[in-house]
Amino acid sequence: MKVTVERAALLRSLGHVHRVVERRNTIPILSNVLLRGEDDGLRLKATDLDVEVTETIAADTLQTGATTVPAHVIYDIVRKLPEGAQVSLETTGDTGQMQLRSGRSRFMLQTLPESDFPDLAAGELPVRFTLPPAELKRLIDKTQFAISTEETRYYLNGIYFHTIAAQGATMLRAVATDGHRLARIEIPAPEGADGMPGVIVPRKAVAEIQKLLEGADQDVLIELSPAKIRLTVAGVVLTSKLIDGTFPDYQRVIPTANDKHLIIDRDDFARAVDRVSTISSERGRAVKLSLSDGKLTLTVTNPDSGSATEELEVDYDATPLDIGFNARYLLDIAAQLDGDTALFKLADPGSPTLIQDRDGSAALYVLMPMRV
C-alpha cells in the first residue's frame, strides 16, 4: 500500500473512527484501525465488536493495499503534525511495519494483518428512512442524560426508539430512563419509519452518533433491523449492535392524574436549586420543595455541614405540599427545557412528578421523589 493524504482530512477521519477503539484491549487487533488504500481514496475502519465506524477520504493512491495500525498512536502522531502537511503511508513486503512520512518526520508503526480484522457485517437492514441531523440530535440531546449506567439492568443502557400512533399521526419517539427519572420526546415519523421495530440503541453508540452529528448539514440515512442499526452521516458510516432486551412499559410510570400545578421561572428555579444544593452531601443530594400559596421554599439539610433555604415566588394555588428530589436530577431536567417557564404536575410526596415546558413541548420528563 502506498497512499498520500492531506493531514487535515486524515486527522478528521481518525477523529471519527478512533473513538470507538477502547484504550485497553485483550484482543490486540481491536486496538488497531484498518487502513485500506483504494482507487477512490483511503478507507478507514475501527470497531470494538459492538460499534463499527468506517469512512473513505480523498487520497492519492499510488498502490492499493491494506494494513492495520494502533488507532490511538496514529491519531496522536497525525494530531501533532503541522497544519497543511501531506502525509505518506506506505507498507512494503512483509516487514510487519508501516512507514508514515510527513516533511522531515518518519515513523515506523507496528502492524497486524488485515485478515485478522473483524467485520461487523450488518446483514439485512429492511427499514430505511432519513432524518435531518438537527431532528436526530434533538431526540438524543433531550433523552441521553436519563440513560441508566447500571449494567445489571442492561435493557435500560440506551435510548429506546419506536413509532407510536398519536392524535391520528405516526410519531417517532425516543425514551430513556434509569428508574429514577424518565425522558420522552417525539417528532413526526419520517417516511419509511412506519412499522419499524422498537430498538434500544446502546449508550456508546448514542455518544458516537451525537459527535458525528455536530456540524452535519445533510440528512442522516438510518437503516435498521431488530438486531442492528446503521447510520450514514456525511460520508461516515456507523454500524452498531442493538441491545437485545425488552424496554419496560414506560407508559405506566407517566402520571396522568397529577392535579397540583406549579408554574415557575426555569432559570430562577435552577439557580436556586444549584445554590442550596451546595450544602447537600454527595451521597444524598436531596432538596425539599415546600409549596404553599404563591410560594416555594427550597431546603437542604446536611448534618455534617449545615442547612440552606431559599424562597421563590411561584404560581401555585393547590393544597400545601412538601416533596423531596435529587438536586442533580432537577438541574439535569431544567437544562433540557426549551422555554423560560417550567410546569410541574405534582400529586403527593410519594408519587412521580411530571415536568415539561409550560407552553407545551414534544418533550416531557418524569421524576421520582426522594424521602427528605
Second form
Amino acid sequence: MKVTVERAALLRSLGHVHRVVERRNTIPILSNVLLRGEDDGLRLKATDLDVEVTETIAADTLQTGATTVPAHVIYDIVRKLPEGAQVSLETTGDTGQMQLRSGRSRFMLQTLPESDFPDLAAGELPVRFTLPPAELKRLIDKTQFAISTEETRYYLNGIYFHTIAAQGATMLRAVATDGHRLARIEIPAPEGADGMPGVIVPRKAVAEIQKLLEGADQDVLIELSPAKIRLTVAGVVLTSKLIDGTFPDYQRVIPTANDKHLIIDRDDFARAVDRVSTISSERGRAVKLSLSDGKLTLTVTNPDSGSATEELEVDYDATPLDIGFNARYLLDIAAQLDGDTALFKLADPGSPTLIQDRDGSAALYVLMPMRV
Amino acid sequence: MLASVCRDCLLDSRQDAGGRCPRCGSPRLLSHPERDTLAIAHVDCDAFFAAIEKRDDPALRDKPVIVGGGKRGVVATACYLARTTGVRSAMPMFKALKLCPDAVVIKPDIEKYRRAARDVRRLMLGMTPLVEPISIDEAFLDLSGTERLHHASPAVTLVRFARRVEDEIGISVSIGLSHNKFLAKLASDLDKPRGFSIIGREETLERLAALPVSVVPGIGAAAQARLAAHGIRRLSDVRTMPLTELMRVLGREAGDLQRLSRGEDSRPVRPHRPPKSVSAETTFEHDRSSFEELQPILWRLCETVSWRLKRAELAGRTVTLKLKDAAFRIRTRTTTIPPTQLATRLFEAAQRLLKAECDGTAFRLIGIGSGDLCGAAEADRGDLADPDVERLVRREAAVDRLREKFGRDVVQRGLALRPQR
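Now that you have shown the form predicted on its own, what about the form predicted together with the partner chain?
Zooming out: every chain and molecule, the one shown earlier first.
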C-alpha cells in the first residue's frame, strides 16, 4: 500500500475511528486501525467487537493494499504534524512495518496483518430510514443521561428506540432509565421506520453517534435489524451490536393520574437546588421539597456538615406535600428541559413524579422520590 | 503481694498461701499487676453444644461427644475429650469419625442451645449493658465503670460470673480480659477450657511479638502466604515494617494489621451490632452438579434468606453464591442488585450466578447470602425499570402470612417440588 493524504482529512477521520478503540486491550489487533488504500481513497476502520466505525477519505493512491497500525499512536502522530501537511503512508515489503512520512518527519510503525482484523458482519439490515441530524441528536441528548450503568440489568445500559401508534400517527420514541429516573422523547416516525423492531442501542454506541452528529448537516441514514444497527453520517459508517434483552414495560411506571401540579421557573429552581445541595454528602444527596400554598421550601440536612434551606415562590395550590429527590437527578432533568417553566405532576412522597415543560414538549421525565 | 481472687470460692485476698487459696486451698487463683484496671472482656463458652449435651445426659460425661449433622455434615462442636484425638470444628464428619471412632455423635438441637445461650447472656447483662454477642457462644463485654455497682473490679465480677455460669447453667466458660477487644479475644484463647487470662497494657507488646500473624482476624491462608513470601510470619515482623511496604503486600488491610500487631484496637464494644449479611447454606447427602438439580435447592435457600431479611426488616444490595465442590474447594460469586428482601429477586440474581458455575463440577454444598445491608424501607419500592415489584411484594407478603398460619409447606412454588434424585 502506498497513499498520500492531507493531514487535516486524515486527522478528522482518525478522530472518528480511534475513539472506539479501547485504551487497554487483551486482543492486540483491536488496538489497531485498519488502513486500506483503494482507487477511490483511503478507507479507515476500527472496532471493539461491539461497535465498528469506517470512513473513506480522499487520497492519492499510488499502490492499493491494506495494513493495520496502533490506532492511538497514529492518531497522536498525525495530531502533532503541522497544519496543511501532506502525509504519505507506505507499507514496506518484508519488515511488517508501515512508514509514515510528512515533511521531514518519518515514523516506522509496527503493523499487524490486515487478514487478522475482525469484521463486524452486519448481515441483513431490512429496516431503513433517514433522520435529520438535529432530530437524532435531540433523541439522544434528552435521554442519554438516564442510561443505567448497572451490570446486572444490562438491558438498561442503552437507549430503547421503538415506534408506537399514538393519536393516528406513528411516533419514534427514545427511552432510557436506570430505575431511579426515566427519560422519554418522541418525534413523528420517519418514513420507513414504521414496523421497526424495538432496539436497545448500547451506551458506547450512543456516545459515538453523538460525536459523529456534531456539525453534521446531511440526513443520517439508519439501517437496522433486531441484532444490529448501522448509521451513515456524512460518509462515516458506524455499525453496532444491539443489546440482546427486553426493555421493561416502562409505560406502566409513567404516572397518569398525578393531580398535584407545581409550576416553577426552571432556572430559579435549578439554581436553588444546586445551592442547597452544596451541603449534602456524597452518598445521600437527598433534597426535601416542602410544598404549600404558593411556596416551595428546599431543605438539605447533612448530619456531618449542617443544613440548608431556600424558599421559592411557586404556582402550587394542592394540599401540602413533603417529598424528597436526589439533587443530582433534579439538576440533570432541569438541564434537559427546553422551556423556561417546568411542570411537576406529583402524587405522594412514595410515588413517581412526572416532570415536563409547562408548555408541552415531546420529552417527559419521571423521577422516583427518595425518603427524607 | 498482689491481690488474688480464688476462682472456686471467690475469696479475694492478699495472703500468700503457696500459690493456693488460703481458704479453700484451690490453685485456681487469678492475679495480675493490672488485674483491677482492665475492663474489656471476651467470654467464650467451652465446647458449647457438646457441654450442653453432657449437662443434659450425665452418661455422656466421660465419652467423646461430637455434635454435628449427618454423614455428610461437619462437626459443629467436639467436646474436649474428642478434641484430644484431633477432631476440630468444621471438620467433615467422616474425617472426625476416622480420628475418633468411639465418639458419640449427636444431631444438633439448636433450639436447646439457644435457650442456654439466652441464659448465659442474661447473666452477662447482669454485669454490664455493653454486651456484644459475636456468635451463639461468645461475646465481648465492656465492664468499664461497673466497679461501684458490683463493689468489685471487672476482673473479680467476671470471676463471679464464670462461677455462676457453672452453678446455674451447668456449662463452663473461658474468659480473656484486657484493654481492647483484639487482646481480650486473644487472651480468652490462651487458657481453655475454664480459663481466665489477662493481658495487661505493660506486657502487650511482649505478649504479641512471637505470635503468628494468623491470630489476627481477617488474615487467612491467602494473606498469610503473601506475608510469608515477604518474610513476615510473626506480629513482631509486622510491627517494625514500614507501613507503605506492608500496604504493597496487603493493600487496605495493612493499617489495621499493623495497629493490631501493636495491640492497638479502638473498636468499641457495641451492644447492637447490626448484621453484615444474612445467609443460608446446605450440604447435600449426595454431590450434585446439574443446574436443574441445584435450582430448587437454591430457591428454598433464597426463601429462607428472604424470610430472615423480612423478619429483621433488612434488605441487601449484594447476592453471594457459595459452592463447595467435592474436593472442598469453595467458590463464591457476588453480584450487585437494587436493594431487595424478596426471595424472587434474590433467586433471579443467584440463578444467574449459579448457571455460570454449573460446568459439570460436583458440588457438596450450596449457600446464598445477602450483603451490603440496608433498611427494608429502601428496598423493593417502585423502581422505574421494574414495574412488577409492587405486585411481587404483595404476593410474597401474602405467601408469608399463609405460611405463618399454616406452616412453610402450605404454599410452594412448583420449582421447589421438582423431584430430587
